[in-house]
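In the form predicted alone, a lone chain appears below as C-alpha cells.
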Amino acid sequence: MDTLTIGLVGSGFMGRAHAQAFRAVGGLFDLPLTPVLDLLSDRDAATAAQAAAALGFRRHTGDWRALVADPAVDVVAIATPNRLHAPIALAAIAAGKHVYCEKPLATTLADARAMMAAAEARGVVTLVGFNYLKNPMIALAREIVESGDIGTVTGFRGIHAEDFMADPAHPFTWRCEPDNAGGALADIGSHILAMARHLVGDITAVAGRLHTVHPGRPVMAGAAGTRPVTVDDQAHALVEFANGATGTITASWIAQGRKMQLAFELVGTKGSIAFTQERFNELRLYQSGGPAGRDGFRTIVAGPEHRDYGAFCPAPGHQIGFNDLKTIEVKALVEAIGAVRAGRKAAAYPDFRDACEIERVAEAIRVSARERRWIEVATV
C-alpha cells in the first residue's frame, strides 16, 4: 500500500490528538493510503527532540519552515496557536501539501480567504480540525433532518459553554489576545457555528452580543500585575438561516461547573432532537404524535449500526470518545487525498472554504456587536 508522510507542526494537546489519530486510522478503517509519522516541528530543536520520540516521529525539526519545504512530506497537519495557521498552512500550499488544520482556520477573515483562494487554486486537500462533528450521533441527527423525520427544520438553539476561564486569576494567554483571533467566539464558538451550519445551513443574518466579564488577567500564575483583556469571555448571537429558520449562539469560557457543553435543540414541525458533547453517545429524539400520555425524548444510545462506531466496538452502549472522533476526522483526510491520488476528484470536510464561512460568520457576529444592529452575513 502507497504511504501517506505526515509532517505535524506542533505538538501539545492538539498535537498530540493528532499524532495519536494519524497512528490509530490504520488499524480500524480500510484505507487507500497508509499514514507515516515523518518529520514534527515545534518551538525549537530540543521541544521538538523530546515530542517525536514520544509520539513516534522519525525525524524532528526546531524550524516548521524546514518542514513545510521538506520534499519527503505529503501532508502538514498543524496545530500551533492561531496566529500561525495561515503563514503555515500558505506556505505549505505553496510547496504542494496538503494540508489538516485546527479551527479557527485563521485570526482575520481576510487571512481566512487567502488561504481558502491558495488551496482552492493549487487543488491541495484541505481539511480544518471540526472533529465534534465526525460523531455518529451528529451523523445521525444530520440523517433524520435530511429524512424529513422531524418535519421542517424551525430552530435551533446552540451553546458552547466551558469553565476553564471562570477563574479571573486565570493567567492571561494567548488566548486572551486579540490578533490572536482571542476570545470564546474564535476559540469555543467556532464549534457551534460549525454544528448549526451542518445540521441547518447556510447562516445569513446575525445579530450579535460580546462580553468581557473578566477585564484583566495576571501576567502569569500567581503575580500581582495584570494585562488588560479586550476579547470576548462569552458571546450571544440571534442568527437566521438560509431555509428560514431562526436560533440563538452562545459561546461561554467562564461557564462554571461545564467542562464541555457543546450543546443543541433543533427543533422541527413534527418533531425535536437534542445533543450535548457532556454524553455525546447519546442522542434525544422527540417526534410527534405519539399516544396521549406517553409524550416526550427518546434517547438513541450509540452503537455499530451507526456511522463509524462500529470500526471501534462491535457492541451498543460502550462509547466511544474525544480521540476516536479525531481518527474519524483523518480518516475523511486520507480517503480524500487516496482519491485525488487515484485521479479523481475528492475533498475532505470541512474543508477550507467551509472553514471560511465559519470564519465569516463570526465575523458578521463581532461587526454586529460592534455596531448593536443586524448584519447581513453576505455584506461581511
Contents of the next structure:
4 protein chains.
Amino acid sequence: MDTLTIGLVGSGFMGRAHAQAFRAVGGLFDLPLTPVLDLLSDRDAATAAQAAAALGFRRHTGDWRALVADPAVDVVAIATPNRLHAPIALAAIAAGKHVYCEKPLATTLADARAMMAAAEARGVVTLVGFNYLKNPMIALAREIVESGDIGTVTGFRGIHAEDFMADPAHPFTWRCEPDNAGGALADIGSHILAMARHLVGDITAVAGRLHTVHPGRPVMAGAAGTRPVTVDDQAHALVEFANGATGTITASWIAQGRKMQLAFELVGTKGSIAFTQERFNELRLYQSGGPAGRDGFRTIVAGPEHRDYGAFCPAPGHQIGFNDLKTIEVKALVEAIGAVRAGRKAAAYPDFRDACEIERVAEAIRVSARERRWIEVATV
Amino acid sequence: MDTLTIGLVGSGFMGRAHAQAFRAVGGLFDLPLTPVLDLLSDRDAATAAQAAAALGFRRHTGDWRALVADPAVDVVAIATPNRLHAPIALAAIAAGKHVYCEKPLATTLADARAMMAAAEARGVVTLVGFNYLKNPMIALAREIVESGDIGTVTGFRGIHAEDFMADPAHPFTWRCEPDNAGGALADIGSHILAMARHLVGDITAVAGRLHTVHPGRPVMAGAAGTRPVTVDDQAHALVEFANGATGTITASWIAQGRKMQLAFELVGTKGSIAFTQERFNELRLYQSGGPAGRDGFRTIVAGPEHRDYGAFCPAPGHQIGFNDLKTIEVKALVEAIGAVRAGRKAAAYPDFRDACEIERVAEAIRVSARERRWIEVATV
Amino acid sequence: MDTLTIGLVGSGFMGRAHAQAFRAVGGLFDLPLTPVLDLLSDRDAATAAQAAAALGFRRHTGDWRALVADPAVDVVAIATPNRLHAPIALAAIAAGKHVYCEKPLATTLADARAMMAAAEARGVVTLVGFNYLKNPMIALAREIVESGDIGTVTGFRGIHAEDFMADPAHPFTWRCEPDNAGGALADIGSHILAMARHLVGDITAVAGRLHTVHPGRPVMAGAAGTRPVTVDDQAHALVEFANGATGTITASWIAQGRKMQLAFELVGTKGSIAFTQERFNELRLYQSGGPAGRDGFRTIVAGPEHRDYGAFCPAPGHQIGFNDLKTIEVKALVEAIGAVRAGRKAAAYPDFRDACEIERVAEAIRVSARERRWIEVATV
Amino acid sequence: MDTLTIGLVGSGFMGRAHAQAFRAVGGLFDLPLTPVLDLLSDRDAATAAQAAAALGFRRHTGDWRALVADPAVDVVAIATPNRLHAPIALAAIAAGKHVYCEKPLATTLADARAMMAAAEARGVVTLVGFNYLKNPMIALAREIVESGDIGTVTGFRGIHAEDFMADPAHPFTWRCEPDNAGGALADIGSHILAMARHLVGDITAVAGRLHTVHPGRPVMAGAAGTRPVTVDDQAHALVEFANGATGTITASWIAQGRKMQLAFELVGTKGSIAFTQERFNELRLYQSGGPAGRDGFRTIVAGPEHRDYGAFCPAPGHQIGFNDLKTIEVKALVEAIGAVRAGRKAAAYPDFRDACEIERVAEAIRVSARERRWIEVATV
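What does the same protein look like in the form predicted together with a further copy of the same chain, given that the last one was the form predicted alone?
Time for the whole complex; same chain goes first.
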C-alpha cells in the first residue's frame, strides 16, 4: 500500500495529538494510504530531536522551512502558534504539499483568504482542525437534521465555555494578544461557530458584544505588574442563518466550573437536539408526534451504529475520547488525499474554505461589537 | 387574628392557583392575617357561581366592577385575560384595595406605568405573579450572589423555552394578538427577564431579535383558514446589566421537547450557578478554589434549610411543586399587608414598580428588534 | 353535596400533611364527598387546641378515644407515633369508622394482621400512606408495565436511601427502637417494598442482610452517654417475585448525600424504566426496537396527560410536590368512601391488606437476616 | 532505550485493543521500555498474516505454541477465547514470558489458581485486563477512600448491566457455554466484583441468585431450532466485605437500554461516591460537613490533575476513551517489567493473584445460588 509521508511542525499539545492520530489511524480504519511519521520540526533542533524520538518520527529539523521544502514530505501538519499558520501553510502550498492546519486558520481574515486562494489555486488538499465536528454523535446530529426528521431548523443556541482564564491572576499569554487570534471568541468561540455552520448552515448576519472582564493580567505568573488586555473574555452574538433560523452564540473562557462546555440546543419544527461536549458520547434527541404521555428527550449513547465509532470499539457505551476525534479527523485527510492520488476530485472537510467562512463570521461579530449594529456577514 | 378578605377576578388556571394558594398559606406559614376566600367574579354569574363553589369562595358575582367596589374586599386578585389587568387594577386601586395581579402587568408599557403610579399614589400594596422568583432555590441563588461567594456576576445566559405553540397547526389564540401582550417574549420571556433582574440587577441596554417562525395559524383548531401572526415565536437578546455583566436572553414557545425550560447559567468571578425550572428543587453551584481534582458543580437539593421549604416539608429532597411557589408568593402579599396594617412601611416583591421595569426591558427588546440597533433601556 | 367528616389524630409532620391534603383535595378534584376538617386530637388538649387552630379544624380533644368515639367523625386519620397505630385503628374500626393510617401499619406483623382482619370484618374503607405510589409518573410506570410495552418484567433493583441518621452523633430516637418499627428497613425500606410490589407484583422469597453500622447513639443530642442500637442502619435483600422476576432491595438511612433516593431500575424483556424520587416529576423509559442508532432512555416529564397531574396544573413541566402526592392519596380515600356510600363495593389502594403484604416481606427479610438463609414469604 | 517485545495471541476486539494500546503507550507516557509489536498469532496463518499487517506487527504465525516458544518474545498478550487463556498462559509462563491476559483469567477457578501458582513460582510479571480499574476517576475514587475523607466505607451497591443479550432471538454463542466462563456474572459481573474489591477490599461472604431468563436461544441467527441455555442472564448477590461493609452486586446482560452501566454507589461514614461507566470521565462525590444548605453531590470532571489523564490531554473535560483505559493498563505492565529488569521487586495490578480473588468471589456466588445459603468466600 502507498504511504503518506507526514511532516509535523510543532510538538506541543496539538502536535502530539496529530502524531498520535496519524500513528493510530491506520490500525483502526481501512485507508487508501499508510501515514508515515517522517519529519518533525520545532523551534530548534534539540527540541525537535527530543520530540521526534518521543513521538516516533524518523527525522527532525529545527527549521520549518526545511521541512516544507523536503521532497519526501507529502503532508505538512501545522501545530504551531497561530501566527505561524499563514507563512508555513503558504510555503507548504507553494511547495505542493497538502496541508493540515490547526484552527484558527490565521490571525487575520486576509491571511486566511490568501491561504484558501493559494490552496485552491494549487489544488492541494487542506484540512483544518475543528475536531469536535468529527464526533460520531455530531455526525448523527447532522444526519438527523438532513433527514428532515426534526423538520426545519429554526433556532440554535450555542456556547463554548471553559474556565481556564477565569482567575484574574492568570498571567497574560499569547492568547491575550489581539494580533495572535487572541480572545475567547477567536480561541474557542470558533468551535461553536463551526458547529453552528455544520448543523444549520451559513450565518448571514450578526449582532455581537465582546466583553473584556479582566482588563489587565499579571505580566507573568505571580508578578506584581500587569499588562493591559484588550481581547474579549466573553463574547455574545445574535445570529441569523441563511435558512432563516435565528439564535445566539456565546464564547467564554472565564465561565467558572465549565471545562469543555461546547454545547448547543438546536430546535426544529418537529424536534430538537441538545448536546454538550462534556458528555460527548451522548446526544439528546426529541421528536414530536410520539405517543401521548411518553414523549421526552431521549439520551442516545454512542455505539458502533454511529459513524466511525465502531472503528474504536465494537460495543456501545464504551466511549471514545478526545484523541479519537483527532484520529477521525486525520482519516478524512488521508481519504481525501488518497482519492486525489487516485485521480478523483476530493476535498477534506472542513477545509480552508470552510475555515474562512468561520473566521468571517467571527470577524463580523467583532465589527458588530465595535460599531454596535448588525453586520451582514457578506460585507466582511 | 385579623382576616384578609380576598376578591378574586377570574377562575381559570391562574385563578384556581390563587385560590389554592390563599387556602393553603395559613396552614403552612405563621401569618399576621388570615386570608378569607370571600368573593369571586367571572365573566357571568353562572360561571362565577360554579367556580365559587368549587374553589371555596363564599360569594360570587358576574361583574368585576361589583367586586372591586365591594367594601368587604381587602385584596383584589386579578387572574383575567391580560387586557383586563389595567382597568381592574386601576379601579381596585381607586377603591383603595391592595392588588395581586398576574403577569404581564399590562398589555402596554404606558398602562403598566399608569398602574404603578396609581398604586404608589394611593399607597396600596401590590404584587405581580412572577412566581418562579419565589422558589427556595432561587432564594438560595440570590443569597449566594449577594454573599459575594461567587464574586462579581459577569455573565448571564438565560432562556425560557416551552413548546406549547410548536405545532404550526396550533390555532391562533389570544396569545397571538400583539395588543394582548402576545408573543413568546411577552408571554413567557418576561419570566426570564424577571429572573435576570432578580439575580443580576437592572438591564440597561439590549439588542434584540424577534422571530415569527409560523406567520399564520388556523383560525381555530382543525380549520382550513389561517390568520396571520405577527408576534414572535422566539426572541433573542443581548443584554448589558447595570453592574457591567453581559449576556443573552432567549424566549421561545416553539422549542420542541421543552416543557418548562426557565433556565440560566450565571457566571461570577469566583463561581457559577446553573438552574432549570424543569428540576426546580435543585440548584447547581460551582465555587472556585476548592481542592485540586475534587472541584465540580455540586447539585444542591432543596430542603428545610432553604427559605420557605420547611413550611411544606421538614425533610429535604421531598420537593415542593408549582402550586407551592404560588403559596409562597401569596405569603409575601399577606405579610406586606399585615405590616402596613400594623403601621409599618412595607412592600411586597415583585410589585408594580418591579413589573414595570421588566416590561420596560421587554419593550426595549421589541424596539431594538424593529430598529436593528442597541437600545438603552432608560430611553424607553 | 355530602360531606366527609375528618378526625385527625396527631399533628406532627404527617398530621399537617393530612390536614393540608384534605383541605386542598376538594378544590382540585371532582369528588363525591366534601371533606370537612372537624376534630383534631393530640397528646393533650392544649397541643390539640393550638394545632386545630393552625390547621383549620373546628374542634379538638386531648384524647384520641374521644375522637374515635365521636359520632360525627366519618374518617379517623392516624398520624401518631407508630406504636399507636394499632390501638387507634382497632378502636376506630370497632366504632365503624373508615381509617386512613400512616405507614408502617403497625409495629408487629401480628398487629397489622389483626387490623386488616378487623377492617375487613367490619367492612370499613382503609388506606395506608404509601404516598409515593400516588405519583403520576408511577401511575405511568405501572401503566407501561401493564400494557406489556416493555414485555415481561424480569428484574427490579430498588433502593430507598436517605442520610438523616448518617451522623453517628445523631441521638437515639424512637426510630431506633425495635419494638416501634425502628430501623431503616421498617422506616423507609417499606416504601421501596411497596413500590416493588406495586410495579412487579408479590415478592415470594427473600434473602436479607441487616446491618447496624452505628451500634450506639447518644442518649440525647450532645450527651456523652450512648444507648445501644440494635436496629438496622442499612438493609439489603435479594428478592424473588411471583412472576419470576428477581432483584435486589436496599434500604439505608445513613447514605451520605442522599435526601430522598427512593429509586429503582425495572427491566423488562422489551424495555426498561428508571426512576428516582429526587426527580419525581420525571420517568426514564427505554423501549427496544427503536430506529437503529437513535434509541435511548427518554426522559418523560410529568404533565397533564399523566394521571392526576392536570388537577394541579394544566401545563407540563411545572411540577407537583410532595404535599400534592398526599392530596392524590386522600382523593383515593374519598372516592372509595363515596362509592361505598353509594352502595357500590369499593376499596382504596393501598389498603390494610396491601400494607400487611408489605410488612410481611419486611418481616421475612428480618427472619432471613437472622437465620442467614432464604425465606419463603408465605411462611411468615 | 530497551525494548519490550510483544507477542499477541488473538486479533479480535480485544487483540486490536491490545495492539492499539502498545502502539500508543510510548508516545504518551515516559516508560522504562519501548514496546515493540513483534509477533501476532491467530487461528491460522492467513488470518494472522492479515491481522499482523493491519495492526502493525512485524511477524505472524498460525500457531500460538510457536509464539509462546519464540525466544524474541518478552510478553505474551492473550486475547483469545476464554478457554485458551489457561493453556497459553501456562505455556508462556513455563517459557519464562511475562503474561498479559484478558479477563476472565480462566474458565475454572482451579485453572486460575494453577496459573497464579505457576506465575508466582516462575517470577514473571502478570496483568489481567480489568481495564475499568485504570480510569483516572476510579484512581481518584480510591484515593478519596484511602484518604479517609469519606470516613469508613460501610456500603457498596454495584452493578454491571448491558443489553447485548436482551433479545431472546440473540443466538446461542460461546458466552452461553458454562464451561467457557459463560453467563452474565462471569462475563461482565467480574468487572463490578473487581471494582468492589478495588475500592472496598476483599469480599468475605456472599448470598447469590442466578437467573436464566431466556432458557433457550436459537442455535444461530434466524434459526428455528433452539439450544438450551443454563448460564445466568442476570445475577444478584448480597456481599460482606472484610472491613465490615455490606452491599449488593448485580450483573445483567439483558438490561434493556443499558450499554455500559458499570456503576456503583459507595457510602462511607462521612461521604459518598457515585459512578457510572456510561459517563466515565465524571465522578460524583459527596462529603458531609459542608456549609448548611449548600451541600450536595459534586460532579468532578476528569482533567490533568487526575492520574494518567494528562498524558492524553492537558485540558480538563476533553475526555479519554475506552482505548485510552487499555493504554493506561498496558503502562502498568511495562512499568512493572521495567522495574523487574532493573532488579527491583515489582508487580503489575491487577495480577493473576488479584484475578483469582475475583474469580473466587464469582464462584462463591455460584455455589451460594445453587445451595441457597450464604457462602464464606474463604471456603471456596
